[in-house]
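First, one chain by itself: the form predicted alone, in C-alpha cells.
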Amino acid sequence: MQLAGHGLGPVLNGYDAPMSRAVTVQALRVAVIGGGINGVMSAWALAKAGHSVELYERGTLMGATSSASTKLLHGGLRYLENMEFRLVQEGLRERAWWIGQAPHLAHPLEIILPVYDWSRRPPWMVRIGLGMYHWLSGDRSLGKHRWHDRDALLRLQPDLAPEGLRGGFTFWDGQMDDRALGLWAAERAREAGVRMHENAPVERIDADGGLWLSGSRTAFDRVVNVAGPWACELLRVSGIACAHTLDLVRGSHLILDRPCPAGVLAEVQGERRIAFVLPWQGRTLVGTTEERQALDHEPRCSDAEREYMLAFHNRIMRTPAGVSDVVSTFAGLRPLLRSAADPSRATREYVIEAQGRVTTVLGGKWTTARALGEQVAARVLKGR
C-alpha cells in the first residue's frame, strides 16, 4: 500500500514479503509463555514457519507493559547517544513496517524538539543527531527534520514555553495505540494457527520442554519464554540459570483533559534525559518516566512521579497544568539488560538464550517486536 506523501509504498510491500511466505520445515509443537507484544509476534513467526504453537498468557493479551507504552513507534533517536546504531536502524525499519501494515492504528507523527537556553544540548549535536537519525532510517525515512526559528516554532505549538526558547528542530516519528495495534497483531497469529490462551499462568517449565499448568505438566518439543519482566523469574522457580539479569523499570505517564495540537519532544531541565508532550486521543500524553521497581508490585504512577511529570510539561508549555487537570495515569514495566547506575542509559536491546528445549528472550521493545519474533523463530529451527 502506498502511505500519501512518504513514499514508504514500495518499500513496504517488499519488505513485508518475508513474513508472507511460510517456510517448508517438519512442524514443531511450540509453546510460548508470555502475551505481550513480543510472545504475540514470536508465536506468529513460529506459526508461519511451519509450526504448532499454543500461546499463554498469564492476563488477558497486551494486558500489561505492552499496552502501557509511549505510544511511539520509533528508533529510538535517545538511543544514539549510547552508540546503539544496530538498535536504531532496526526500530526504523520495524516502524515502517507497522505503519504500513496497519494505517489504521499506526500513522507517522511530526514532532517538535525545542532548544531553550538551558538545553544542555546545542543546536549542532541536535543536528547531527537527527541527520543521523534519518540516515539510518533509509528509504523508510517518513519525512526530514527541519530548523524553526523561535517565532516559526511558536506558530507550530502556540502553547510551547516562549522564555529562553532559541527555536527548534521538527522531525518525523511513528505514532499507534500500543493496545489495539497489539491485539490487531494477535488476532493475525490466530489466523497463521496460533492458540491463544488467556489467564492461564504457566508455574514453572523444565528445559526438557515440560510445561505445568493448574498442576498438571505438558510436554512440548521447544518452549520459547517470552514473559517480559517475568522471564527471569520464571527461570529461577523452574530451576533454569540465566546468563544474563532484567533492570526492572516503572514508566508513568499522565493524559490531561485538554487537545495538544503538536508533539513536543524536550529535555527536562536539569537533566540529560528527555520526555514527552503528544496529542493522545484528543487529550495530552506526558511522560514518562525511569523508576527501578519489584516485580511483586503492580506499576502504579505515584504522586511524586505525577508532580515530575506536571513540572516538566509546565516547564515546556505555556498553559501550566495541575493535579485537576489529570484524567487518568498508567504505568508499565520495562524489562532492560544490564543495570545501570543510571536506568535511562540501560539498553532496550534483546538477547535470546537457549537451556536445553527452552528459549529464552531477555529485554526487547515495542517497536522492533517483530523483528525479534523472527530471530525466536529462527533460533528454534537452528535448535532442532
Ligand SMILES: Cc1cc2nc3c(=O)[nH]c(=O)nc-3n(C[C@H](O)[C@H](O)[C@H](O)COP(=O)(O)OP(=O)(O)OC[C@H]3O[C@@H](n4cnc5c(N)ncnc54)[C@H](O)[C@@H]3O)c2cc1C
The other form holds:
Amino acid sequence: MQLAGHGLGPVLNGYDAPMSRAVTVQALRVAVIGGGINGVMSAWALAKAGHSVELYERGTLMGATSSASTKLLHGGLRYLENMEFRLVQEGLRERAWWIGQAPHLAHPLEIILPVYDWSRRPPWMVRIGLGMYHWLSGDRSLGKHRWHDRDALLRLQPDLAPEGLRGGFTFWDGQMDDRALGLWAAERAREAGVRMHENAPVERIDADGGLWLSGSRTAFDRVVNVAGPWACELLRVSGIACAHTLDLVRGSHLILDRPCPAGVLAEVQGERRIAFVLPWQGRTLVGTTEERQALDHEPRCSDAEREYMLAFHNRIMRTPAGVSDVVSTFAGLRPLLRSAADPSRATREYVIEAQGRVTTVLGGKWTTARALGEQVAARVLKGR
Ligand SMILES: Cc1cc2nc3c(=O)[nH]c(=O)nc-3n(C[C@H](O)[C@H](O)[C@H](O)COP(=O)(O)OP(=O)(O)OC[C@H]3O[C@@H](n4cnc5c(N)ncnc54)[C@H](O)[C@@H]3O)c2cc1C
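Cool, the form predicted alone is there; where's the form predicted together with the named molecule?
Everything in the complex follows now, all chains and molecules, and the chain you saw is the first one.
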C-alpha cells in the first residue's frame, strides 16, 4: 500500500508529520486490546498510519480508569519535584492540543495554590516550580501564574479557610470531561477506520500475533496490549513475560453537593502530598488518594478514604463538609510503573515493550495519550 504525504493518504505515525515525505508502507492487521484513552489513541494513530485496526474492549469504551481521573489536562506540577521534566513538558504540550481540538469538552482552568503557615513548601519554592512549569509550556502556555496576598486570594475563593493563610498563587491547567472527551476521541478513531468491539474480553494472546476471543483464535500481524491496569495480567495468563512490574494504586474522589467558585490545589496537612478541590459540573470534586490495591476486586472509595478527603477539604475550606454532603464517589486504579516505595513519588512515565508480535504499553497519563499513541504506532512499524 502506498501512503503519501500529498493528500493521497494518511501520513505515517502521526498528526504533525512532515507532509512532503512519501513513504511506502505495508498495511498491517493490528488488534488493539483496551478501550481506555491510551487504547483509543493508539488505535487512532495506527489507523492514521494506514493500518487496518480492530479494537477490543471487554466492557464499554472509557468504562475503567479513563473515566475515573481527576479530570485535569496537565503537565503535573508536582512531577517537577520528581525531576520528570520530559513528561511534564509532554503533558503541557498535549493539554493545549486537547483544548484546541475539543473546546466543548476541555477548557483552561485557573487553580489557586494557597500558602499557609503550616505549608511545607515556602512561597519561593512554589514560585520556582510555577516558573519552570510556565517555561516548559513554551508557546502553549494557558496563562502566567501570579502571587496574590491573603485578601486578594479570599476574594477569588471566599470559602478558603482564612486561619494561617499567608497568600498564594494562581496558575493555569486544563479541565476536561474525561469520559465524554475519550468518547469524542473514539469517534474520531472510528472515522479514521478503527473497528471498535465492546463487550469483547480477550482471553489471551500469543506472541506470534494470535488473539483468543470466545474460545477461538484470530491471527493478526501485530497485537497491541493497552489494557491499562490489566496489561501485565493479560501477559501473565498468556504465558508471556512482562519486563516491567505495574504498581496498582487506587485513587478515589468525592463529589460534594455544593458549587465551587474556584479550584484549589493544596498540601494535605502533615504530608508532602497534594490534593485538589475543584469545580465540577456545578458541584465540588475532591481528590485524590493513593492506596495500593490488587486486581481481584473493583476499585471503590473506602470509608477511610472518604474521611481522609473530607478532613483535607475541611482543613482548607471554611464551610465544612460531612458525609451527608457527599453525593457520589468514584475510584480508579493508576497503572504506575513500579519505581518507588511511596506511590506519590512513583514515576508517571510510560514504557512500550515488545514480545514477538505483541507490543505492550505500561503506565501513561490521560493527558499524554495522544503522544503515547504516536509512539505505539512508530514502535509497531519499527518492529516489522
Ligand atoms: C485517581 C486517578 C486520577 C487521575 N487523574 C488524572 C488526571 O487528572 N489527568 C491525567 O492526565 N491522568 C490522570 N490519571 C491517569 C489516567 O487516568 C490513566 O493513566 C489513564 O486513564 C489510563 O488509561 P488506559 O487506557 O491505559 O487504561 P484504562 O482506562 O483502564 O483502559 C484499559 C481498558 O482495557 C480493558 N481491558 C482490560 N483487560 C482486557 C481484556 N482482556 N480484553 C479487553 N479489554 C480489556 C479495560 O476494561 C479498560 O477499559 C488518573 C488516574 C487515576 C486512577
